[in-house]
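For reference, the chain that follows is the form predicted alone, supplied as structure tokens.
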Amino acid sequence: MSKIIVVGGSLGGLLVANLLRSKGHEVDILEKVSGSLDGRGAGIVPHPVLIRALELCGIKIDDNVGVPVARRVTLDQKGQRITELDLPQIFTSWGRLYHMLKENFPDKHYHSGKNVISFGENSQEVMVHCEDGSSYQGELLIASDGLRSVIRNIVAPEIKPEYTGYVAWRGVSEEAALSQYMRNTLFDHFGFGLPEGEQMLGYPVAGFENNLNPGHRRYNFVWYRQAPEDTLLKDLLTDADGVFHPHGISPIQVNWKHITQVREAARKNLAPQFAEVLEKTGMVFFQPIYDVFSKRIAFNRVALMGDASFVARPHVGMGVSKAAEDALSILHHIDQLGATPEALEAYQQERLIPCQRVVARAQYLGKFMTAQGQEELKNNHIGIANRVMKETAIDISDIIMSDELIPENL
């Protein structure tokens, strides 16, 4: 069996590490975090490609992966529910999949603190170099360091991150502190909210430890606001201290003063059920929203794959999902022809054009935050939202390729 490296330990490096270990390859993983990620990312939907990845990694899936929500509704500014979908899915947690991948992954072959600076190659291997001196070598390098990938800014660095001129504010609040009034009317039910070149959206996740009881689970909001690059977006990038954070800042450093901000604006513009999650969430944050949009992913014996080779916003609910498509497609091309640049260009020539696509729907998706968006959501407001609800974090695996994906209107 062949020795492969990992650069990025997030989900889509363990995905990959986990199904290419299922098979008996050898495989390290360096992430440049030191400790845990446990504390990253909110809510996902685990699409069935994601859990057919899990399973063949050894990983049992059971009814304690995620919280079932059976409902779409869209509230108006009110409160009240002007439409609603039955569509049933299981909304699950990043901390849930990152423990039950990182905990089928042995701790020996897992180096965190592991900052990548350079590698080199060869006929027959990789060498990768990180900045504490230490270096790792195997026949393949599958690059996973997501939306800032260090190796694709050396391979290609030419693939720039491109904001798309809105944010995501984030946060989840305890089903305990919400009031009758919200577990009632929302709690259980994936909500959308339409406020002028804006979207919010909340779902039902699993409160601490894993908890899906009723009371101890908790609700998982994001809310995509408008926010120009030269003026707010430089402005929420700038902590309480006055240092700018050009490439994010961390939850923990968003200015409170900003938190209040959107506190009174949900207030003013949303729904009494989201802004009262807003209001009783503990760490309330933001992440910038961006494209990247990627024209080859196979380097020889180099591959990008996850954030590392295509980001599409959020409103598609794809990302871990892409990730496992990206990981099952290298494994499979790693089995059919040995952990050469062959096995690296067959997973090119199969998954390019549908990451293509998949940037190109998130794209279209996120069309009401423009002012066509908002003409088309002025003249039809039901309608739209009702598209919103139907085209939102879906799985459109099987509509990749067709002509389906980015209809002509909104």
Ligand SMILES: Cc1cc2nc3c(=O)[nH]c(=O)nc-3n(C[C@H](O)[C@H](O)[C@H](O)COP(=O)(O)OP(=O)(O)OC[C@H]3O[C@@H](n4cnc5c(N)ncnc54)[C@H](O)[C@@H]3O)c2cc1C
Given for the second form:
Amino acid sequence: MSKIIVVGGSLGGLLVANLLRSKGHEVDILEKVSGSLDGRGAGIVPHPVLIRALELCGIKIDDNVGVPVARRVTLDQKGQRITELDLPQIFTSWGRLYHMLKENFPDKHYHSGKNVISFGENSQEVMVHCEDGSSYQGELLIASDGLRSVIRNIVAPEIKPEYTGYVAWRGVSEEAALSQYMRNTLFDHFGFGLPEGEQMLGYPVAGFENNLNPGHRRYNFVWYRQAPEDTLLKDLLTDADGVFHPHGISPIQVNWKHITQVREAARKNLAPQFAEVLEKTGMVFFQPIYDVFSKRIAFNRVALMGDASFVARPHVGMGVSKAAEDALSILHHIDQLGATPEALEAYQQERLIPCQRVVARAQYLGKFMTAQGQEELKNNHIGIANRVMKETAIDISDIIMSDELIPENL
Ligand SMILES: Cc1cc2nc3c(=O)[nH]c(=O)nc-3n(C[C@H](O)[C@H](O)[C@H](O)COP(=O)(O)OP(=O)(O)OC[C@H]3O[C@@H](n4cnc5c(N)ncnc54)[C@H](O)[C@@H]3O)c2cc1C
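Based on the form predicted alone presented above, generate the structure block for the form predicted together with the named molecule.
Entire complex below, previous chain first.
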């Protein structure tokens, strides 16, 4: 059995590390952050491939995994339902997946507070170096260190995250804090709102300590809003003390004046149900949305996976499922070819084109959203809503290589 180093201990890193351990490999995870990563993410749509990967890790999946939702609805600005679509899905939470994977992995091989800064390799092994002076050796290095991957920056410095021109405002509010009107008309559904050039969506997720009981759940929202890079984005990334955070601002640092403005915009542009969710959310924050598009993901004894290799805009709801597909592919090729450069090359052969197509699909959905001006919405609100509900956050694994993936050039 082989010794493998995984850089990044979030969902992607934990998935591949657990899968490799299930086959008897010795795996060490190096994670920059000290302590738990809890509280990072909100809702996740788990596609079947993610469930399969969790089961292969030895994690038992039961009805407790998330909140089942049967229907999608689109609300107009007045809060009236303009159209709906039956599409059963389960919504789990980032924290739930993180805990299941973390608890399944031995603590002594999960090294927190290890900021990887470089690596060296010879014909047999890779040596990974951390900022604190420690080093770890393995036959392979799997980099799952996210959007701003340090390892990608070393092996493929030409690949940079590209800002899409919009951000996602996010947050969760307690079900118990919401009005009966909101709970009766929206809470149980995957809800959409379509202001000009923007998109609001929301769905129920588990509450505190994974409580799935009615009255104890939460409503998760994601509101995509345009923010030009040199003006509004710069302003948004500047905290209330005037400090600019070019690589992302943490939820607690978001300027309270920007939160006030986004709540005001919600009252003006969204259905009252969504506006209420924003008012009742304690921590409203945002994330700039980026594309990452790679031309190579295997570099001898080093491979990129998860957000380190490709980032597709969240409209496809594929981030964690894509990381699971990457992890399953790495596992399969190491099974076949051992912990060798050939296995990583075979992983690249398998994953490069499907991942490039997922990114392209997500770009198409994003461009469709930003292109919808007032006139289009006025003339064809129901048609646009039906299309958005039909195409957002669905399992596209069976159409990934077909021409249906990107229906029109935009
Ligand atoms: C608004 C929004 C909504 C989303 N909704 C969904 C959804 O519904 N469904 C879905 O599947 N996905 C969704 N995603 C995407 C999903 O969150 C990511 O694709 C997924 O979490 C990728 O995980 P990862 O492990 O590759 O990267 P990350 O979660 O970014 O983890 C990278 C890890 O590497 C660590 N790290 C970084 N640098 C170093 C270093 N130098 N040394 C050591 N460690 C390091 C970081 O601390 C971090 O823990 C959404 C994303 C956004 C922005």
